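The chain below stands alone, shown as structure tokens; this is the form predicted on its own.
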Amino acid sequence: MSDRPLKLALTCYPSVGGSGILASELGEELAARGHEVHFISYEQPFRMPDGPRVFFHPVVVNSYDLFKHPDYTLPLSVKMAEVAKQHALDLLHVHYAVPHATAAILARAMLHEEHRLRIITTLHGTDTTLLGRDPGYGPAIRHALENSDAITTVSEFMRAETVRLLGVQRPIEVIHNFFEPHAPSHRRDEIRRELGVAPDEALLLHLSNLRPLKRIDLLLDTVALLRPRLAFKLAILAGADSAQLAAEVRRRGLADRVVIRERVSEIEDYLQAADLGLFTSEMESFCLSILELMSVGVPSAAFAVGGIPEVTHDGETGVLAPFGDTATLAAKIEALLRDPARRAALGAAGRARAREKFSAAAIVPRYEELYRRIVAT
């Protein structure tokens, strides 16, 4: 098998979500390894790298009176075919099936037979667990997966759910998410001071796009259960408009405990300033945010849903509670807030696990091997 650099395109949603973040980080690592990487989306992905061998191709979506809603799938497929032909791409790697996998299948059909464009589809979560249940999407997702050259998921949980909900009969390879932290641009004490965290206070951190599955209501319920005598603040890094969240925080009387920041790009600044992560999702395919914190030695408290137990282990690298059991989760958080030594031990174990299982060195070569195997067929 040739070791020549590959030419590939990555398509993802550019918003603040696990699929877009993973695609951006993967593109950065692949470019650093000498491959040519083309991003295709309606706007530049949130964490898309800026450097050699990385290119961005915007998809222009026009609004016509003929359509009640603007269409993205067709312009995306046309742009995919155009970039594939102009740059002699070896493959398209699409992150999140809807509509990227369907658009990729259509793009391949537009190209001449001599340009055998390979397609790899990575499933990240709700493209299976939510849209896969929808009769308006499920058959199209199943068709796109059956016609992809390879399918990957980010957890064993997601692989099993894809088989159960979509009945996919083809092999599905599990390649976990990864995270490679950059050096922070500000000191820990500077960030904590900017957030209004006193020297004797612990900093809890939550990162998410605030979608309903993240169950921010349970997040605030858990915080409200923490005993007032415990000195802490919760910082929420919101990947969406936070006006409604801010109003709910005020309504619950938690304004003195909760600090909100929107669309933070220098994520490492806040990761290394935290003492504990807090996540209350009702479903997660993986939970990249927990891994981000683990990578800098910070443990998390979360509900044991979806793929989260594949990432962090209860009592070893973090603490977990049954979904919805805010009392148990709050009790475990209180125990960790009172025990800095145990927090540090969990954080150190988490960092070691992240380096061994979920680092770029562990994961990116698996994608490269998959790419070369598919291109060689």
Ligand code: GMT
Second form
Amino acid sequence: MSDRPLKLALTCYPSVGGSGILASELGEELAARGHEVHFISYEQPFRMPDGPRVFFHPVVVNSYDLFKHPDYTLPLSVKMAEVAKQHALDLLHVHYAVPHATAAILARAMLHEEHRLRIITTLHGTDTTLLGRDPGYGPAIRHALENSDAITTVSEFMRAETVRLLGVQRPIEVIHNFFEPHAPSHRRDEIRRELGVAPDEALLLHLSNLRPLKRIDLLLDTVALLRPRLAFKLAILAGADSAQLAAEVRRRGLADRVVIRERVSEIEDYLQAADLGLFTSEMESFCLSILELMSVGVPSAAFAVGGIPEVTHDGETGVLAPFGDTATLAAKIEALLRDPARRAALGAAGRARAREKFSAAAIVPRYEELYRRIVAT
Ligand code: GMT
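Mind sharing the form predicted together with this ligand? What's above is the form predicted on its own.
And the full complex, kicking off with our chain again.
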């Protein structure tokens, strides 16, 4: 198998969300390894790297009076075909199936015999767990998966769900997510001061796009249970508008404990400043944020849903509770925050696990190997 640098395009949602972040990090790592990487999306992805061998191709969606809902799939597929032809791409790697995988299949059909474009689809979460159940999407997702050259997903949980919900017969390769922390640009004490964390207070950290399945109601229930028992602040890094959340925090009388920051890009600054991550989602295929914290030695408390138990282990690298059991979650958080030595041990074990299983060095060669295998067919 030749080891020449590859030319590939990555398509993802550009906004703050796990699949876009993963695609951006993958692009950065692939470019650093000498490959030529083209991002195709309606906006430049939130964490898209700068630098040589990285290009961005915007998809322009015009609005026509005729359409009640503007269509993105067709302009995306036209742009994919155009970039593939112009840059002689070897492959298109789409992150999140809807509508990216369908657009890719259409782009390949438009290119026809002129250009043999390989398509790899990576399933990230709600493209299977939510849309896969929707009769208006399910058959189109199944069609796109059956016509991709390879399918990957980010956890064993997601592989099983994809087979169960979509009946996909083709092999689905599990390639877990990875994270490679950059050096922080501020000191830990500077960030804690900026967030208003007193010297005797612990800092809990939650990062998400606040979508309903993140169950921010349960996050605030947990904070309310901890409030009379512990000195702490919870910082919420919101990847979406947070005005409603701020109002809810005030309504519940939690404003003295909850600090919200929107669209933070220097994420490592906040990761290293935290003592514990806190996540209360009802579903996560993986939960990249838990990994981001683990990578800098910070354990998380979460509900044991979806792929989360594949990422962190209860009592070894973090603490887990059954979904919705905020009392157990709060009790485990309290015990951990009262025992700094145990917290440090869990953090160190988490960092070692992140390095061994979920670092760029462990994961990116698996994508490269897959690309080369598919390109050679
Ligand atoms: O739900 C989100 O927060 C966004 C979503 C996405 O596709 O961007 O995240 C999914 O992909 C991430 C990266 O693989 C995973 O870490 C998240 O667990 C997953 N979200 C869900 O499954 C709900």
